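Below you'll find only one chain, the form predicted alone, shown as structure tokens.
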Amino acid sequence: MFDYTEKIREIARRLLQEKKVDGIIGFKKGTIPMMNQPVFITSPDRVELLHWDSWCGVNLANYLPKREGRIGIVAKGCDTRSIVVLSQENQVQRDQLYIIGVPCRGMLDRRKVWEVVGSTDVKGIEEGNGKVRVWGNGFDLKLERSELLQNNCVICVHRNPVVFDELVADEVEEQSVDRYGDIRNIEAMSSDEKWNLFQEIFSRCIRCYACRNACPFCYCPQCFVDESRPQWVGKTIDRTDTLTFHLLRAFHMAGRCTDCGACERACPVGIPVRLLTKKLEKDVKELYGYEAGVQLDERPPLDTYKPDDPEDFIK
């Protein structure tokens, strides 16, 4: 993916010079290792800021809802699926976008790097031939790239953009993996075991709402947790309030989540938020044969009704 940077800059420069877009949403290199920053470029003179590597995990579709003008956006497979959902929900119009598609072999997880090296004080990192070299005070290690992938990237089955105007490189080979092994393990538990598991998982939550704010589909002007008339859920870190927030937010993602991993990436205490959204993804796929964000002209199952929809749950 390292040769993508020059191609992205080339496309961005051309689009801005020809005035086909008003701006480009992409990434610039971060000021510290493993942390690149979203950037909005409006001038051809600034395209050299644009950058791409394995630390561009943020879902840039989060910056699209209600944006006006003609926008170019650099987008991975999961980003483009999010764009499809946002288009279906009228948060952005497809014809106002120029999608610069980026075939992806997976983004890396800085927390996995910190865990392996035993330190957050990483001074530098570089990749090549399936290896990742990491160095800092007292260590200089060469690690397997495949062992440092974000969890959602490990089981990603849409590495290539599902919709685009231009690709920066040839498509990569898609994976054939079991996405729901961990979900089936939880489904096999007793009710008490499930309750205890999720009580333990979400006991760490500090109600910072980073998961909500990072999600491209949490664009409501006022979130249900901020409503006061009526008040749907308390603002405390009481277990009931915390679980209510996470469960309701997960149900809002049913048939919409593209498993971009933004929620888990943003969580400061490492909660596996995706366990809830993946369960609902699995149910929607099994009940309706639907994957979110794959077909632009296909309506989501919770947005439509068919006489032969599965109704066993109400019998």
Partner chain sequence: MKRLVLTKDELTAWVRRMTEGVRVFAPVAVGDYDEFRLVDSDQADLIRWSYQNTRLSPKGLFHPQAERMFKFSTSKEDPEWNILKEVPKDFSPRVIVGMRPCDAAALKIMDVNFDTPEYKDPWWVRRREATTIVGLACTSPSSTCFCTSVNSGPFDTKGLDVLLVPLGDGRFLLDVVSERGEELCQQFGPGGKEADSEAIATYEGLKKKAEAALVPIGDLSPLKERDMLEFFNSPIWDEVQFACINCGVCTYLCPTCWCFDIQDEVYESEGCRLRLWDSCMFPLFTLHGSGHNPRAEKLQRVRQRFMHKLKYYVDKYGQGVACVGCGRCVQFCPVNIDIREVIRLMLVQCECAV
Second form
Amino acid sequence: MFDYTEKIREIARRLLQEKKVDGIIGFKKGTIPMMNQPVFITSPDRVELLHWDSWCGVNLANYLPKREGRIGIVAKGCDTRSIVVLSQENQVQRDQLYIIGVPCRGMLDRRKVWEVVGSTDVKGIEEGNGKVRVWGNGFDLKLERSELLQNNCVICVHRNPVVFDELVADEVEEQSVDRYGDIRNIEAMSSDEKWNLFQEIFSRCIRCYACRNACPFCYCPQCFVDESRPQWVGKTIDRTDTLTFHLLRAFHMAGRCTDCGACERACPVGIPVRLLTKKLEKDVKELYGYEAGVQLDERPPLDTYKPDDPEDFIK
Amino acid sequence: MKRLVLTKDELTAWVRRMTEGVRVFAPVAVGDYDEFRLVDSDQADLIRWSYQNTRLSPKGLFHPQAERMFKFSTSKEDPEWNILKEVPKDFSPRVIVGMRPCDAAALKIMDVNFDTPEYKDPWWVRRREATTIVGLACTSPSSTCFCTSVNSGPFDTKGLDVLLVPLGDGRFLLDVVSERGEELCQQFGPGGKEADSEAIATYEGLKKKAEAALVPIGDLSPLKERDMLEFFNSPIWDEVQFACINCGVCTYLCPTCWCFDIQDEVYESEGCRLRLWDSCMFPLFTLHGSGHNPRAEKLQRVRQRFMHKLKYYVDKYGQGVACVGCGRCVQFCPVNIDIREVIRLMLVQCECAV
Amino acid sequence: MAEWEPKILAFLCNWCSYGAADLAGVSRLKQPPNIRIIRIPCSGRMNPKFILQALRKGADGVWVSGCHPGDCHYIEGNYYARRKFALFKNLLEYVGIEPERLHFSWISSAEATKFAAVAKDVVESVKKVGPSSRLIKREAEVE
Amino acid sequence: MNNPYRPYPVVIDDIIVETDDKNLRTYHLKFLNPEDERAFQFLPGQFAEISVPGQGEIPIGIASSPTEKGFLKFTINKVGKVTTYLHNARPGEVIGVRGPLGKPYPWDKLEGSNVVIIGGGFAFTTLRSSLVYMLHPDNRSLFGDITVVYGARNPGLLLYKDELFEWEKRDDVTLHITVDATDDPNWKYNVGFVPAITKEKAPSSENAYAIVCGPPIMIKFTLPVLTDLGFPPDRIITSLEMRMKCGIGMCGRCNIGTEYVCKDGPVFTFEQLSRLPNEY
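Next, give the form predicted together with the partner chain, keeping in mind that what was shown is the form predicted alone.
Then the entire complex follows, led off by the chain already shown.
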């Protein structure tokens, strides 16, 4: 299933040889198990570096804004949706891109592996037939692939690229799932319960901004956290500051987030930051019937309106 | 100095006795990872004696992520209006139990920055003076560790006062390695018995085995020998920097990254001057008031981080690299930028230059 | 001890609700004294940061008011604002900010009576949940 | 333990608007405690962190000379949060000063030499300090010829105008005042960019050091002029600016390669800079 690597290399080689693109953004095999590194390949003799497996959770669309020239990019379903959003926001030009679409069965989450094996020191991992074999000091286990999916992949409804120039394989079957079960559970809580829950969740935040920087949509020249006149949010790890940061960050994702999971994946302390972005995603869908990054010619939901938008909360 | 052998119960009892006299910090599980926390006598048996690395390094015990430096009144009616006063803090004696040798070696690296002939950082120096460190040897280093390549090792005692070595049979060898460690053992008798030659042989064997398990990166002396500008102007940085997203994971998890910011906050009529961790990965770190930024580009910031650790520090202080090989950045960089690879690239470039 | 009185920050559109507040005053309509007003050029100028900043600085409630849909001085500013408000209000409630603290209204410059009535309503609503304790920026609980 | 982060409390004694655009003001600060003033021993070229509680700290070159007693003088451009606050402050307000910080100009070498001072715009602050210091009757005989080229975009932007015009009249210092342009028909000094005027006046490099402070573009074009005049790089001295926080070489942001501008600088010779990364 994940024999996409050869196909990706083949396409990349062809594109570079025919000078259709100036460079290809893809992955190279990581230096440690369960990690791969984004890479920019500009010469056909370097395409052998390109690699694909279940650990390509980084959203490569993050490397597109402000990049000059014609770019080839290897993109999963969620990545292509991000490209659509970036294109709506004039951060990329579709005709400058060659999208090598990857139908995706979901990326895996190393935190789930660590949890099962009881260690963060995994020496090796391999995959086949829906199973994952993982080994290290004192363990060698065979796990179900489906149990190890990133949380966002479990509920993904756009596994196939929504825009592409070429696919590396046949499309995969889309799933039909309830995306918002956890959000509804929180919505049903009392204010106190909600408050306590989120205080706890964000208490571990170390303000490293990995969530922000892993996101393709955080491209502002100056982030609100760096504004000093006035200062909107303190820079400490005080809970008020941390929550303020996460609220504003999440709100900036309203109607844009494609739930690629890059933020949550990047967090070094395991904060489920998608709980905020998914709430906004749910509201945008329910209130305005909009799903981010699906149609190139749509306007983002906060850049448009309908005269009869819901307003029962307004006196 | 003396070497003892303690059973796990004796060790726990020793730590418990310490908690009754001084503040004790030790690694405990917090959620799905380990963290150094203040432990009381009831928590002594929660200490994780077999943890790999704490997610965040224990540097925060000496250089907290956020620390109040001064307080002041902003009310013009106050006779002490705008006069900064140091925030009172607890600098009473404390013991950190279970610190890994790499993290302790990192403190030595940071001493050079905070405790200088010209200036002494008062918070750092007082915390260092107040602290005795009981280390925990790494008998099974992680695959991301490379301490032996960077002047440290799984049994390195240079930042420690006492080294504990899990002997594999439930017992621990206690090796007193400094005066301070001696004093600790006098104040709180560890119990146990004198280590016999068999225990010492086990200890030596474990040490050799652990050291052998670590993959060497190579001879780092070219980092010292070659000129700073050769590294600085090298083409390798373009490749190294591509994947970087300029987050602060590497710097915040690193046990030797000390950079900080100073910020003032005002709460109605009083205010506080705070010191906060900062990161050379953030563009704001070097942004001038004029708008000019000497490290405006990602490449410059990535290069700064590695050059600082692997070249500037080496040249400035002559004490080797500012990295202890704990592997946290290797493990947690969201885009797999691996400092071991960067070192290799820098070394390879040197070989080519020859 | 005197009864606790909430502090409420109102962001009022220059072209309508601000005028209504003025008219309510000139008309000597009875209204609660708890409201501090910031005049904004249009409800579309409202940035969620302003609401957060108000809460961080200790406002017990926040009230944003603009022109009725279709009456925006800038044609459509309030239509855009409406979407932002809906999403942001929901988000704040979702993390545990009491819904009673956030209020939105459309009040034209002629609706002085409505202004006074909504002001009363807002104050009563905030009073129900008591002094704000969430999201207030205080001295950091750090070393 | 002495806490190097604790500022000395000072009171703003006087505020002078220096330039026509009102963006530069000079502050006279007086120590609240006499022992603090005694502790604050500095030489021209050093800087201090001006500390406004609640706003933050800013590194500013000391514009007064150690020969001027009873106050410190800083000229501050309105740029960010702290400086804007200061521009709205009034005499009588209590703030703080932390320092002196950094290395001064190399006075041990400058003594016995001819000194050429080249300044542009509002970078004249520590140069003023140096000039006042050298011209002091106790010190003047320690130095050879003193030549100054100082320019601004227009007459209204020159700093310390009263002093400048006084110095211009003296015979123990050669002062060339210049502006990029002026429509003042009574302007009796030079018109032209600093590098051009330096070239025209051609101060001798014999037994001389040049201290150059100004905007990067001025420095860029002045360096070749000085080189042509025979100044070697180790005799051309400059003072660098950087974003700073601690001012004592600990917070890590102001480095150029191995050197912290706050502690190892801000004064460098071009010979030193040539061996450092070009990242400033």
